[in-house]
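Here's a solo chain for you in structure tokens, the form predicted alone.
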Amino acid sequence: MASALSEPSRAAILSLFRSLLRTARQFSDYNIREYSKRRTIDGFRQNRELSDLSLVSSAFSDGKSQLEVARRQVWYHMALLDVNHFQVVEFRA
């Protein structure tokens, strides 16, 4: 098993980037979708030049955490949309 400070591979970093962009595409709201996409691209550009092993690992861990948050938000927004589609019917006796 790899240690906590092992540098993530290039493939793992690119996979995280693609996963974040795929998750951003799932938002139905245009503003949220574009914000997530822009934040992902900007974050990866900002961290492109990192060379210190601990900083790279920290940025990768932060990215994985952000991916989990984004996935939960997508799920929440989808569930919220489903709830809003139900019609309220009142029965009177």
Contents of the next structure:
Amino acid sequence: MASALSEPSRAAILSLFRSLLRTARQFSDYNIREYSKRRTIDGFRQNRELSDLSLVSSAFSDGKSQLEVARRQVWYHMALLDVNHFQVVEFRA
Amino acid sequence: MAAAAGTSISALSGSRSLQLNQAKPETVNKVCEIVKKQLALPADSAVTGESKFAELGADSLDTVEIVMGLEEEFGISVEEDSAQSILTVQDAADMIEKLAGEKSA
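With the form predicted alone in hand, show me what the form predicted together with its partner chain looks like.
To see the whole picture, the full complex is given below, headed by that same chain.
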């Protein structure tokens, strides 16, 4: 019976890892940046030995969701810190 | 050893055009430093241009972290496909010089 879950490739997993680290790097706050980076590294290392495909797939989906959350957080973080910048952009438009 | 290989290739060809353009020693040394730090290797451990990350004890996650560290150190950005093809110190150093060269071009 075919599984509804698609197995993420090794390349896709490494790409997700890299994307999460790149996003973490964008936080200007040192503590948030370091925490996000650490959380990513620890998370991937903890799951490194997973062999059950369904667990690998759900960890991968989880990671992708967290990437989207992190990307939005970076945007809001920048918006909160650069309120004046955003206002100026709005007026010029 | 890499320098000797370069010399013998140019001796065979009789011209300089076949000489391999390899990264500057400073770049290679910096990469070695970052690799040793990532893999927690002692400062005096033997890491050279030919060293393969996998042989030094790196797994694929370590390699991603190493490439990220190199991006930060050299102010470059490596594309996903290129990043996944970096397997040795020399690969990393050559990529750095290529990207740094494009940046200043």
